[in-house]
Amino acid sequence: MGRFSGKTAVVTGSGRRKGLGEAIARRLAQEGAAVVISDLGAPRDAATPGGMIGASEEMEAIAADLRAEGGAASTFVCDVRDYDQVRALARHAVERHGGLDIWVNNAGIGYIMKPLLEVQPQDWTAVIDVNLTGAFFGLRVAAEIMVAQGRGGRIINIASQAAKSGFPHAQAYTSSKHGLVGLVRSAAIELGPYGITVNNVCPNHVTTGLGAWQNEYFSKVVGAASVDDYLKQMAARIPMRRPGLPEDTAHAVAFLCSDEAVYITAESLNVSGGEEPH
């Protein structure tokens, strides 16, 4: 029996290996809750390429490790960006397990990164699409089954570092971090009543499959020697000395979810090892 026995949890943007997502669904159910794995399962357009989102076979792996550590798991695609299929995966987790306790929205564009004079109205809408509008779906839907359901809830979006600081070549992704403040800020008075509660965690940087990429990418901006040189220089200027690990976040996430939590609302938890102080 854990903390979180009998409760069901939806994790978006959980279908890769060594994500922010897997680890939080790990944490989730190895403390009873029933996991929904969900992820796009197929590169859909040019904003979400393969190799960047969860595909179908490594969802069911992720699921299926879940089940042999003793865990419930299912999985189901979606795509964030449509309203329907954020109602349809909702719908799944309450026909499957029986209700909806936990929402985490963690699907994310962290790959499109580019110089403000280069940047297309395309690589703007795809950015703000998933990041911010898929966070309002999933709370949006989330909110009315917890509202029926009468026991209160749990919405928890995983912003970043980026919702509190700016960052150079992130212009839509700084936008669409920040943007998730306001929207727990706001969602937070509407929902308190119910009993649920709606907050951020803020990561600094986590070498994760997509954390490797941005590694690739912002070594060669800095103008670091190489990779290595590029994630020393980022340790010194943390007082932990490391960047995160997709463990430091999944921690925040049970807590927030835990009934110690149950007066946090509204609030974006940074969790960077002391680098984000605000």
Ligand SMILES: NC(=O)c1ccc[n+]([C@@H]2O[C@H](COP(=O)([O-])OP(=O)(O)OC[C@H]3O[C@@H](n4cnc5c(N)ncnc54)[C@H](O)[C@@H]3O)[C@@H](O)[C@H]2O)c1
Given for the second form:
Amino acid sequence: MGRFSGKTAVVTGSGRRKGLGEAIARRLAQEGAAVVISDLGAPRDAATPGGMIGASEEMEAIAADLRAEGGAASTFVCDVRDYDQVRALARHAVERHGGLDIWVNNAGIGYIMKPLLEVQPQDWTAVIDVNLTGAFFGLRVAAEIMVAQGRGGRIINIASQAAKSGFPHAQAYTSSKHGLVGLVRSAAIELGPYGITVNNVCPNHVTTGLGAWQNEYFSKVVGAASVDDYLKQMAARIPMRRPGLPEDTAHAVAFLCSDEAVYITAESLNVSGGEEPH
Ligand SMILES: NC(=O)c1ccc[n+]([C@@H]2O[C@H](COP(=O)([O-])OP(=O)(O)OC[C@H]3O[C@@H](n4cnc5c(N)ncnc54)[C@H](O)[C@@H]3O)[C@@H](O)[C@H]2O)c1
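Now that the form predicted on its own has been shown, please provide the structure of the form predicted in complex with the named molecule.
Now the complete complex, all chains and molecules, led by this one.
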């Protein structure tokens, strides 16, 4: 019996190896939750290129790993930009696993980065659609089910250090993540009376698939001699002297999902080794 035995969790964007979503899903499954691994499954358009998204085989492999480790897991393909698909994902969780207790909006894109004067309207929209509107869709459908169930719940967005500070070449990304701060503050007010908490987790850099792309990109932007050099400079400015690990974020999510965090809502919790103090 784990802390989340008898509970069902959905983690969006959890079908990519080495991602924060995979680590979060694993942690929740290890502690007894039945977990839905959800992701795009295949490229859809220019904003979701192959190699940068969770493919169907990867989703299935991650779910199979969790089952092999003793957990309960299913998969469901969902583009979080499409409200009907997000509703179908929530229905899947309820029908397959018997309810919905934890919803983690983890899906995000951070590989459309450009200098301000090169950003096109479609670049802006592509990022906001996934990172902010997609998270709102998830929160909206999860909240409706949790309110109807009447047994409380946990809704968590994986925001970012970019929810608190600005970053160059990342106007849409930082705006989408700052937007999540407003989203949890307002949603928490309406959902508190139902025992549903709504929070953001704000990691600093983690070398996931997305993070590795950012290392390549930003090491060139700052003129670092190499990606290794760029990462050494990054580690030197972080009080804990290393970038984040997927497990650091998973620990924070597990805490916010636990009974111990029942009185914590509307928060945006930094998991940044002290790099982000706000
Ligand atoms: N890696 C970091 O440094 C870092 C730091 C802070 C916050 N984050 C945030 O953490 C989350 C996970 O990122 P990650 O670093 O693990 O990268 P990742 O690329 O491994 O995970 C992101 C996932 O989102 C999925 N996704 C993208 N568009 C989608 C859509 N329309 N519908 C459904 N799924 C979609 C991708 O397929 C991918 O599996 C993101 O929200 C990201 O912004 C990452």
